[in-house]
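One chain is shown next in C-alpha cells, namely the form predicted on its own.
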Amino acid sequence: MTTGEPGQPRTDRSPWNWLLVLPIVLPLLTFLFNADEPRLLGFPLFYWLQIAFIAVGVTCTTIVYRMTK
C-alpha cells in the first residue's frame, strides 16, 4: 500500500494510536464501578458509567482521528 505517492509505504504507527488503548482498558477496570452509590438521576453507578465509557471511546476515537488524518 502506498500513501499516494510512489516510494513512499503506508505506516500507521503514530503515537496517537496509543490513546485507542484507554477505551479498551478503562471498562475493564472493575473497580470504578463497583457500587450502588452515587445514583444520577436514580440510576447507579455502573448505568451512567457505561454512558461515560462511551463518550470516552468516541472522544479518543475522534481525537486518534483528526491527528492522524
Given for the second form:
Amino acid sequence: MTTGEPGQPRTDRSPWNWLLVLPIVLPLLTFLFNADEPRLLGFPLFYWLQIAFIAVGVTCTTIVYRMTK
Amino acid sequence: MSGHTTELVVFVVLFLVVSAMGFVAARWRRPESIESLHEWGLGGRNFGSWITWFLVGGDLYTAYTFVAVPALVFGAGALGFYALPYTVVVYPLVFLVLTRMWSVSHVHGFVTPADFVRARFGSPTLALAIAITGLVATMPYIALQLVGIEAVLKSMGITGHLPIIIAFAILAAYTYQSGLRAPALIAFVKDALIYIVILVAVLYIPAKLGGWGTIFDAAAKKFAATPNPADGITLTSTNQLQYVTLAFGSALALFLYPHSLTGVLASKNRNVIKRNMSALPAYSLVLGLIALLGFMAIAAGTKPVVGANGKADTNTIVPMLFDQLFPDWFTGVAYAAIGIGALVPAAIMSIAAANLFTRNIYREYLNKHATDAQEAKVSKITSLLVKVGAVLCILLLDPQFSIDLQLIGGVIILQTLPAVALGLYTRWFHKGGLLAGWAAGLAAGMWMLYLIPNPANGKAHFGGSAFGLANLGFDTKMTIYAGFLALIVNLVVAALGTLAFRAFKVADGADVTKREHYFVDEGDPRVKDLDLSASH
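For comparison with the form predicted on its own, provide the form predicted together with the partner chain.
Next comes the full complex, and the chain you just saw is listed first.
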C-alpha cells in the first residue's frame, strides 16, 4: 500500500505491480517447456521447469509486496 | 481389516487428538462473546500472517486434492499436473484484488462476496444470484472431502458409511462450538502432518523405486501402451489448450469460492494478505510433489481398490501406494494427514456457506432486523445443516456423482467473476447486464458439460471439463476448459447487456461504496466502523 503525499488520494497503483504479470503469464506458455529433455535429476523439463516457476512467483510477489507496503 | 490394525490405531488416535483441539479452540484468542458473525464466522477478523497462512492454505489444499490430483496424473499423465501452474498463477493474480476486497469489506462489514455485490450494484436480486451460486458450488466441495476420507478408510479395508458419519458428527460439533477458530487451530497440525508425509514420500519412495528417472520412464511406457492419444508424460497437441485454460480458469475461480474469502477477510490488515500471497506458494511445491505420487504409483505397480460394483476406485491410488511402500505405523500417519486434511476445509466451507445463507438470504429476506446474536445462531445451525447435506450427498448419491457436481461447481462459481472480481475495479457494468451475463454463462457452461462424455466409465454426459472445439464446428481434436469458455460468454453478454440497458435508460442500482474505501488499512478510523446495519 502506497501512502502517498498528504492530501493525495490513497491508491494501490504502482509501476511495481507490472512485475506480477510475469508469474501469471510464464506458466501458461506451455509450448515453451512441453518437452521431456533436458532432464534434471531424472525430472523431465516439463516438470522441473514448472516447479522452478514457483520460485519466480515467490520472487515477483515478494518484490511487489516490499516495494508497495 | 486384519493387517491394518497398526494403521488404524495411529489414524484413530491422531484423529481424536485433533478433534479435542477443535473443541478447545473456542477458548483460543478468546473474545468477550462469540455470539456474532465477526467472532464465530471470522474469528474476530484479527488473524496475523502465520494463522492466515495456515488457514488459507488449509482451506485451498484439501483432502480431495491429495487424493484426486495424483489419481488424475496416474490416469492421464501430464494433464493432471495442471494443478501446479494453477497454484503458481493464482497468487500474483489475486494479489491486488484481495487487498481491495479486504479494505472495502472492512469499511462496510461485508462477510460474503454477495454482501459486496449488494452494496456495489444496489441489487438484492444480483446479490441473491451470487449467494445461491456460492452455496450450490460449495456444497459438493464439502461432500468431496468425505470422498477423501472414504478413500483412506477403503484402503484400510473399512467399508460402510458409519465411520464417515461419526467423523462428520465430531466435526459438526466442534465447528458449532468454536467457529472459525477450530479449523484455524487444527490447520497447524494438518500441515505439519502433510509436510512430514510428503517429504518422506518424495525422498523415500523414489529411492526405493530406483530414482525419479525410472519413475518417469515407467509412466511414459504405460501411457505409450494405452490407446488414448491425450495421455503421456508431456502434453499432446490436443490437450495443451485444455491444460492452459484449466490452470488459468481454476486460478480465476479459486478466490471466488466463498470459503477462500473467509480466510482472507479474517486477516488483520492488508499487509498480512500481501505477505501471504508471496508465502502461500510453498504449498504449490507440496502440491506438485503430491501430483507426482501418481507417477510413483505407476512405477510401483500399485493397483487401486476395486469396489463392490467391480470398478476400480482410482481415488484410492495414493492411499494404496502408501500402504504398499511405507511401514504400517507411518501409513497410519499418512492416512491421518489425509483425513485431517479433509476436516479443516470442510469446516471452513461449511462456515462460509452458513455465512452466505445468514447474510444474504436470512437477513435480506427473512429477518431484516436480525441482531448479531441471532445471526450467529442462524449461521451455527446452517453450518450443521450444510454438513448433514454433504453427508447425505455421499450416502444417497453415487460418490462419482459428487465429483461431477464439483466439476459443475467450478464452472458455475466462475460466473460470479464479473460482479465480484471486476466489480472491485469498475462500476461500469449495469446490474441487469451482470445478471444477464451470469445467466448466459451458466447456461453455456451447463450445455458444454452436458456434451462432454467420459469414455473411461461409459458416461455420455458430464464426463469431464474438456470441451471439444469440434462441437463448435472447428475441424480439430483440441479441447478447452468449459468453465473458461462459459466465462467468456458471460463477459460478452454482460458487456452487451450493459450497453443495451444504458441505451434504453433502465434504472441502475446505487453504489454505496466510495473509491477511497478500496484502499483503507488497519488503523484508519473507517475500518473500525463495523456497524452491521450501516451498510444496508
